[in-house]
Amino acid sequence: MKSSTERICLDHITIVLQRPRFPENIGAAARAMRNMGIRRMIVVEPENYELSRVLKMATHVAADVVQEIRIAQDLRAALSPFHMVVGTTARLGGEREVVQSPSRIAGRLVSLSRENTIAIVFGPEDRGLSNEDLRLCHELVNIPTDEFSSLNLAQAVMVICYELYTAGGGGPLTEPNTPRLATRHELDGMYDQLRDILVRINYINPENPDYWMNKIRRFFTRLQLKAGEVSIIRGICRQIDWYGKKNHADGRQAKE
């Protein structure tokens, strides 16, 4: 018999659909989630959210998932409470350098899910997540396919949810228990503060700060920062800011 301590905590998993175009796909995704024991969904800026059409595809089996769907108007705000955000992508290269397979990312989330809330984000059916959307994610996952790489939204949700459902079952944990990570809100505040400081001390180019911030984001993502560690980094930024302003003021007084 499989020990529950070795399975991913599905109650801490939320499926996030960014700007889905068709209510039928929302319903089909809800059904796929329900098949795999995942019940939480956030829909961000849906192009057309018609409840009757969503319920028709979800069927009575997933009606409870549909009734609890949270509609959000901004992806960054919707993701702010989560400790780990995984973005899905069909395209590779460019800013999408470090991409995991569904089984690998699911295995890594087993221990994280015990103390941390996790969002899995899917983009619009026609173009997927934008580079700006992906900057809100800690990790990226790609579903390997043959020559035709485009998957229906609900199919992609089912593949990821299946991997999450089966992750960790029956085998020993490969990672120690992980304490609570910083939330997306805490990290985004830190990144905004870092970008401001690094631009002002001329460490990064103010004309293209996101290029350099992407490298910094990837570095900190590998470290899996805790809330206290984010607080330390923000404290260092405040001290740099204070010291820089003090030196500037002292210099002006000396000239006068």
Given for the second form:
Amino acid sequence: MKSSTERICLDHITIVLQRPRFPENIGAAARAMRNMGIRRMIVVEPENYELSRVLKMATHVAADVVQEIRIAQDLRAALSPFHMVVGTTARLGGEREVVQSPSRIAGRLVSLSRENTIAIVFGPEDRGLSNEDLRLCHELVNIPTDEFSSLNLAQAVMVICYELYTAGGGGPLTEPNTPRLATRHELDGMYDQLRDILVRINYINPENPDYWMNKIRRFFTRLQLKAGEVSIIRGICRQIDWYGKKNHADGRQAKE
Ligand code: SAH
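Having displayed the form predicted on its own, please output the structure of the form predicted in complex with ligand SAH.
Full assembly next; the chain just shown is listed first.
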């Protein structure tokens, strides 16, 4: 194993299960996490959280991970404190066109994990993450498979946790000044404000704002915005808003 400074900061990693259907999968995922030294788990709107069934698959060793599971009611709210959100998907194409391999993403997270908290999100067993869920993710990761692409949920958690645990061997570890990224909460506030102002100035069509917002999200996601940069964009939105209202008021006064 590499020295501790080169490895990913496992304490900054949280596994998030969105609407899992089977308690056994939650338990097996907790066990996989424990194998790989990851302890934080959030379970959002589980269909059935029968503790005895969760614990059976977790085994007594991972019972501590299970005990500390946070149950949440809403994915967006659950993800809002994180600086980096990675979604996992078995399906490709459409809004899932830009995907990374597990080892690549794990390599990139090594330096980011020093200063930033990271959530890795897994979808429900039957349908996977919805397009709406995917919009909350900065990056998407796909585990390459043969033609049958859908892994069991807990096995998918295992593959990703393994990659995270073993990451850091040889990548560019010591990127200077690893940034503290904007949190999901800060970004969501910025996107809401941007959508609002861009609809009002007729830059995007109010009938289908998501179409353009998705492009704008992808563009900003590539930039990995810091908190201060989010403030700049929000300040610009505020100023456009102020300017528009002022001109409107000036125009009305001139007519009177
Ligand atoms: N039938 C669903 C798959 C659900 S499997 C679909 O086609 O999307 C449950 C979850 O396990 C997925 O939402 C994803 O989080 C993870 N998963 C399963 N297979 C995966 C793969 N090949 N790559 C990445 N994640 C995968």
